[in-house]
Each structure stands twice: as C-alpha cells, then as structure tokens.
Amino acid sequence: MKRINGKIIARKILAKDIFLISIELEEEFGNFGPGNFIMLGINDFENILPRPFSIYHAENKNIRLIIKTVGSVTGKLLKCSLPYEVSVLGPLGNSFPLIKGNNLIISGGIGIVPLFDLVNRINVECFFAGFRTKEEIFLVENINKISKIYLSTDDGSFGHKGFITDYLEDYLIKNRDRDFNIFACGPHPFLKKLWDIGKRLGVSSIFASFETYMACGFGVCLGCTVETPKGFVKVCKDGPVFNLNDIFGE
C-alpha cells in the first residue's frame, strides 16, 4: 500500500451516470488482486476525505476506474477539466480467493466492476448481471471469456424482467444435484438475499465484496462497520471481501 500522486488524463461515459477515468501516476502501481480498492484523494476539494472505488485495471502508471455518479465529488470528477490531479492509495483491502472448481459469478449495478478481472483469473461458468434499466448497462459486452452471460433489469427494458438473484435462483435449482461457488458483489440488501438463496439451496461458497461508506480505507475511522452474527466487522481493513456465512449466518 502506498499513495501515489497522478493526473486524470482520459474521461468516458459508459452508460447513465456510470464513466471511466484513467489516470497516470508518478510511480508504478503494482500488483493487485480482484475485489482491490484504492481510496482516492481529490487535491483541489477543501475538507473533503478521499473516496474508495474499486480497481477495474491497473497495470505500470496507469490505474483505470469505473466510477457512478452519486454526489458533489463523483460529478467533479465527471466534469472536471482534464488533466486534473489526483492523487491515489492502495491497493487496500483483501481480494477474492482465487478457487477451481463450478464457479458462478452475480453482480448487481456497479458491483460489476470489482467482479470484472476475476474472469481473467479463474474458469467461470456463468456470469449473471442485473441492472436497474438498459440504460444503465455496462461493461457485459467485454466480457468475452464466458459463453453464458445472463442479464436482467427492473424494469425489463432489456434482458430478463426481474431480479438478476432470481434468475440465478432457477439456474441453482436445475443444476441442484452440483456444488458451486459463488462470487459476488452488490447492495447490502442483494447480498442478504443470496445469502438466503443460497442457505435455502445448500451452496457451501459464496464470496461477496461489500459496498460501504469509507473514510480512511485502513481500518482507524471505523466508518465502514457491519454487524455480524460475532460482533462488528470492518470492510475496508477485514474486507471488503467476506464469506456471507461469516456476515449473515449465525
């Protein structure tokens, strides 16, 4: 872990309210592992604590990010003329176990991102996306490895109309005589409900990285707390990558 100052050089919209930002650094990044996050740190904002995003790419002085528009600082970082000075700390955080075996990857929103290289890394079965709308997908068109991708959205603009924790659901139930890991990453909420789908159904792994507020990325603020069956839990510093057993079992 270290911070490394840099200048955003490059800006593209996605999708609604979802962009991409590369920016180059004065030192090399080094390795990183999925699920990885940096904090980073907007110079020209007074009393502004850096943000966390998860790491889409990183390779010597580039780092690249997908970042969705909430905010006064995602929308500075929306607008702001470029290049624009950063500056960036990681990588932070634990990252996915990389396991063989029948692995299954869901993703709900911008909980795509951190999910994207594990593709990369490991034999994946079947990647499930769900998003709100068909404008606000993302990111599914490059992911070239996996013959089977299923999309949803609320609303049914594209894709299956529903819950993408639905589909995966079904696809649980009609390959339930097999023994899969899940891999995940999503709202607290889509996270408790497959949990409990995947309680219900008997699957033994399922690994989800955990979107939160964070203040300081290492665990001393204590912004980013979760309440767990054993007592409280820190995303940044324990996680952001949990087994839910650990999270919602008891």
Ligand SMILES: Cc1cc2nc3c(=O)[nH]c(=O)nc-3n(C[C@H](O)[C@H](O)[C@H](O)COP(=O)(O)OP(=O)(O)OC[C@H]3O[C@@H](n4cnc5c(N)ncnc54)[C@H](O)[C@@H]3O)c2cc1C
Second form
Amino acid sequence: MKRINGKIIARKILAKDIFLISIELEEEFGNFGPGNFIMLGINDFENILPRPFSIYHAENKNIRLIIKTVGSVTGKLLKCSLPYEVSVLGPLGNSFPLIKGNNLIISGGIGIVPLFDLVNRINVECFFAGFRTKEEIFLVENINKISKIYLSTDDGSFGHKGFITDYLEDYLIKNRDRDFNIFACGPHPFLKKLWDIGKRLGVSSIFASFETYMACGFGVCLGCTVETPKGFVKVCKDGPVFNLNDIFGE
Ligand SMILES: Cc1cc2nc3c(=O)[nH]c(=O)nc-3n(C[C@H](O)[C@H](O)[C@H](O)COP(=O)(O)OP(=O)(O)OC[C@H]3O[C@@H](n4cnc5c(N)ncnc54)[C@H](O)[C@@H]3O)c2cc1C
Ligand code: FES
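Moving on from the form predicted alone, kindly provide the form predicted in complex with this ligand as a structure.
First the chain shown before, then all remaining chains and molecules of the complex.
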C-alpha cells in the first residue's frame, strides 16, 4: 500500500450518472487483485476525507476508476476541469478468491465494477448483471466478449424485466443437482436477498464485496466497522470481500 500523487487526465461518460476517469500517477501503481480498492484524495477540497473506489483497471502509471455520481466528491469529479490533482492510496483490502468450480457472478448497478476484472481471472459460467433502467447500463459489452451474460432491468427497458436476483434463483433451481460458487457486489438488501436464496438452495459459497462509509481505508479509524454473528469486522481491512456466511450466518 502506498500513497501516490497523480492527475485525472481523461473522463468519459458511460451511462446516466456513471463516468470513467483515467488517472496518470507519478509512480507505478503495482499489482492488484479483483475487489481491491483505493482511497482517492482530493487536494483542493477543504477538510474532505478521501473516498473509497474499486480499481477498474491499473497498469504501469495509469489507474482507471468507474464512478457513480451520488454526492459532493463524486459530483466534483464529474465537473472538475482537467487535468485535476488527486492522490491515490492503495491497493487496499482483500480480493475475491480465484477458485475453480462452477462460478457465477452477479452484480447490482455500480457493483459491476469490482467484479469486472474477475472475469479475466477465473472461469465464469454466467455473469448476471442487473440495472434499474436502460440508461444506467454500462460495461456489459466488454463482459459479453469474455463471458455469457444475463441482463435485467427493474423496469424492463432493456434485457429481462425484474430483479436480477430472481433470474439467478431460476438458474440455480434449474441446475439444482450442481454446486456453485457465487461472486457478488451490490447494495446491502441485494446481498441479503442473495444470502437467503443461497441458503434455501444450498449454494456452497457466496463471496461478496461490501460498501460502507470509510475514513482511513486501512484499519485505523474504525469508521467502517460492522457487527457480524462472529463479532465486529472492519470492512476496509477484513474485507471488503466476505463470505456471506460470515456476515449473515448464525
Ligand atoms: C470498498 C468500496 C468500493 C467502492 N467502489 C466504488 C466504485 O467503484 N464506484 C463508485 O461509484 N462508488 C464506489 N464506492 C462508493 C463510493 O465510495 C461512494 O459513492 C462515495 O464515497 C460517495 O462520495 P460523495 O462525496 O460523492 O458522496 P457523499 O456526499 O459523501 O454522500 C452522498 C450520498 O451517498 C451516500 N453514500 C456515500 N458513501 C457511501 C457508502 N460508502 N456506502 C453507502 N452509501 C454511501 C450517502 O449516504 C449520501 O446519501 C465504493 C465504496 C467502497 C466502500
Ligand atoms: S475505514 Fe478506517 S478502519 Fe476501516
């Protein structure tokens, strides 16, 4: 883990409220695992804490992030004039296990970002991607080149209509005699639903990346602590990837 200064040198809109930024760093970033994240510091914003973002791509002195506009920092990153000075602390956290088997991936909205690189690193039988509407879809064309993809929108404006968790459940029911590993990222209720489905249908392991508020990103501030049946965990250091059994199990 190291802090490197850099500049946002390019920005591209990918979908409604979603954009990609390319950061040119002063040093090489190094290796990262799928699910690792960085804390992005904004130098010209007073008293603002860095924000966590998953690593979409990193190579040599370049790192790319995909960001959804939700508030002050993400709003600033969308509008700032380029080049724009930032700092990058990382890679942080753990990453998804690179395991063999019948692997399925499922994402909700922006949760597709930490899962993207996993497709290049493990055998994936099918990638289930859910979005709210057609306007919010991104990255699926890139995934389609590597893996079979199953797409849904909540309103049916593109792909299958409804929640992607329901389509994954159908798939698991049709293949009940087989055992699966599931890799996931999405909002908390989405992960809870996934856990309920997996438990009901006897899925061996569900690994999921969690989002919480984070102030430091490396285990010092306790800002990201969540209570689990086995005690308190720090999402930034013990995660962000957890076996759902350790979070929702008894
Ligand atoms: C490990 C990790 C990886 C992440 N990867 C990405 C990514 O690749 N792309 C991306 O767009 N976002 C990602 N996020 C979420 C991102 O960190 C937040 O959206 C960002 O910090 C919001 O900053 P802001 O100043 O724009 O929002 P703020 O002005 O601070 O808040 C705006 C709104 O967003 C909500 N919010 C802010 N942060 C979080 C959070 N961490 N969890 C839930 N709700 C939040 C607030 O409650 C508020 O309603 C990740 C978070 C974590 C923990
Ligand atoms: S963000 Fe500081 S301990 Fe996790």
